[in-house]
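We begin with a single chain expressed as structure tokens, specifically the form predicted on its own.
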Amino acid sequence: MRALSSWRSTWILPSGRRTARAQAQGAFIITPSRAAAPPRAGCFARRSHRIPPILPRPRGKTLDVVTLRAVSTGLAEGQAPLKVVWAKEGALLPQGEALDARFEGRLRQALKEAGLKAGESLLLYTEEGPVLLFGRGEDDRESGGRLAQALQRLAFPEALVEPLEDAYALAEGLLLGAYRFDRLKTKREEKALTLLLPGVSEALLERARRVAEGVYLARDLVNEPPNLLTPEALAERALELRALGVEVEVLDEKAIAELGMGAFLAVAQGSENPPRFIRLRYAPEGAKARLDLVGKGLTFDSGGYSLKPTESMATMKSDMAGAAAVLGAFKAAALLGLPVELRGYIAACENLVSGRAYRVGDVLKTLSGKTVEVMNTDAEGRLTLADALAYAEREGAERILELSTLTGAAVVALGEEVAALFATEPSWGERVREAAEKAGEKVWPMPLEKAYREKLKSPVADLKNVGDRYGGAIAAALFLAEFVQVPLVHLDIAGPAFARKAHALGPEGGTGFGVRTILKVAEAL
């Protein structure tokens, strides 16, 4: 493979032409032969594609929906159209107590009568102006998110918010809770909100903003409808990261075939929208360590011939949430200037039904050389990831963190708020678990039970892509582990990647789960 140090941002098209967007970005064309590929798998014939028109650049609501500002004055002395006072179990915090002393205890009396619970609020009008009593929960990040949502429902353009002990969690929660995605609506509410935070540093607020920008990107990508966020469109969004110094290379289906990614191409071949393989590298001068990231990039999954029912297909635009988390983490890492080298790999495609779609019973040759018998075309993500993981190892990965919305079994086991963590090396798994805990993202270690490897035995190939109905999340993790030798952590984020209803840190839709964990992992290396 060509040395990564020679990377430039690249856009490769089967027709040898640049798209208008790519040309405007200064991307250039390379031919697949320059990929220095291993022998081609020879499993698939190439087909020509009509290149769809370039779509308008997708955008959700950016951070201008809420602005955080540090101020030196406290709650009692500060001036703002609204003051926010925290309350928990009938008690006020110190700055709230100082303000209440000026009101001769009327805040505490109102709190006693209202009996506020976490997330509930009471708006009071005093001689010094409006005061909002707000119920604080156990988690300061979630409390901040719920407060931001409550303030967005009010008409105040600015509020002075009483500080909490964990000032960073509060700031991050305020930013994440304020997110909304409404760019496709004909009527949008353009109401900005400024929040003043006493006693916090500008550096702390700037870090929270940069992390939130990465999460916002991941959420925007997941929330885009699949007719707009095709594999090519996802690749274009990745190319935008070059403005931050991230090196990006995009391979088309011919280059993918010459690499020998037979499993990835098999999943992609049923769609008119061609696949794209995306490589990213963030390498600041003096980087102290390296972390390789792999994200599942199914921009839509119908299940293929193992067709999903309509209700299961309704959220399958989110089947690229792993890729979105990787891209969001790259953006935030570049904005933060993390002193860690990141490399990322995304196999982006759609899994659709057509006369060209792959079938149950097909045998595919993967990039690793191993063969896989397809027993369920709806177990497609692990096929694309098999080639992406093998590619990452070829590129010299020392350790890999992979994120994917991989199995419904993980959701059955852990619900919709907790990701399943599988690790081929316990110490690497524990480092990721600790990072997720610090980031405020919920993961739970799961066993990589080797006895279940028997479920993946095939009479005609090296292995099958599914086992039986039991232990499905474990079998999927064992399948991925077949394609790498270096330490691997697989995060099955099928539950927490997409919220079916509004929650403390955001609305219904993509959550950006994994971005904050990746950043904490990178910082701890």
Ligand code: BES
Contents of the next structure:
Amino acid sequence: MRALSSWRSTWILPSGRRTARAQAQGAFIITPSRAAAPPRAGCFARRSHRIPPILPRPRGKTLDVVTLRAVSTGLAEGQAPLKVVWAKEGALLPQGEALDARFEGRLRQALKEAGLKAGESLLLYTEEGPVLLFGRGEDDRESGGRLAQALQRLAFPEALVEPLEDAYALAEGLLLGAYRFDRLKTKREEKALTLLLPGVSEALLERARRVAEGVYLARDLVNEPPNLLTPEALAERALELRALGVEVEVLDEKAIAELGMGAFLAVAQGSENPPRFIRLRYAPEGAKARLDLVGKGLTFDSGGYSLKPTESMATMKSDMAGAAAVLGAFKAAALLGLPVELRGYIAACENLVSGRAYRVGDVLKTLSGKTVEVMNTDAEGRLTLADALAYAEREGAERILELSTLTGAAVVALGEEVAALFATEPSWGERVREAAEKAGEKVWPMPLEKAYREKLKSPVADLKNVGDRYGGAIAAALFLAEFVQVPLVHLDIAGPAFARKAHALGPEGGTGFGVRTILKVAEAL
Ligand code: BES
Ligand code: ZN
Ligand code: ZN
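Okay, that is the form predicted on its own; can I get the form predicted together with this ligand now?
Now the full complex is given, and it begins with the chain already shown.
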């Protein structure tokens, strides 16, 4: 395998321009049959047409919806258009108590009468100005998220927020809760919110901001519609990380074919939008360890000839949430200056139906050399990942953390909030599980049951890409494990990557699940 730097010949520049060298080598090929096809009426997405059908507003500063500021004065002495006091089961926290002492216990009295639950609020007008009594729950991050959303529904531009025990989790929750995706709306609410946090350090807030930048990026990428966020567009967004010192290289279709990624290419071949293989490297001086990340990058999954019903297809723009988590983590890691070398690999493509699409029954040759019989074109993620994982190992990965919206079966097993964790090596699995717990992301260990390998046997090839009706998430994980020798953790994030309705830490849509876990794993290496 050639070294990282020698791949520059296949770099694609942002917006699809070619380097002179790449051009000379014929990279970024448009095959005659496809290039010659006339654009259909109302269709913009032919390969030679790069004008998106709608032009979204430029992305502004990501964290412009909410500003957190550290202040030294507490709730009783501080000045602000609104003061927020936390309450739980009729009790106040110390700063709330101090304020209430000045009101001769009237806050507590109001609380008693209203009986506030977590996430509920009570707006009181005192002689010193408005006070919002807000019900906190068990989790300080979620309490922050709920508060940010409640404050966005009120008109106060600024509020002084009583600190919670875990000040960092509160700050992170406030930032995540305030997230909005409104770039594609023609009328945008320009309201900005400033939150003053007494007694927290500026360093703590800065850390929360940088982590939130990563989560915001992952959420944006998931929320962007599949006609705008094509594989090429995803690659361009990855290339933007170069401004932060991340090395990013993008391989085009020709380079992917030359490498021998036959499974990835087969999934991609049904689309007019060409695939991109994205590789990233963040290597700060004096890095103490290395972590290799792989993310599923299906910018849209129709199921292919094993077509999904419309309701299931409706959220399939989120099928690149694993890739989004990887990119979000790279962004945050670079902003934080994390002392760990990160490598990232994303096979980006879409799974569509056409006269060129792969079929049920096709036999594919993967990068690893193993052959796979396609028994369901909707089990496409594992095919793209098989090649991405094998590639990561070739590039010298010592251990791999892979994230993918891989199976509906994982959602059936664990619901929409918990990711399934599979590990080929128990200690590596345990490290990721602990990191997720610290990050406040829910994962649960699942078995890589060897007995089920039988299900993946094919009469004509080394493997087939699906098992039977049962244990689908396990079968998918076993399939992935066939393509790497080094310790692998596979996180099936099909449930928690996309929220069908608003939740404590944000609105409906992409959640950015995985970014915080990756950062915690990297920190603990
Ligand atoms: N992208 C889907 C999995 C998915 C389902 C993600 C629901 C998010 C929400 C994946 O490519 C898929 O379709 N998997 C199939 C596998 C089956 C054909 C063995 C599934 O889960 O039905
Ligand atoms: Zn699928
Ligand atoms: Zn998929």
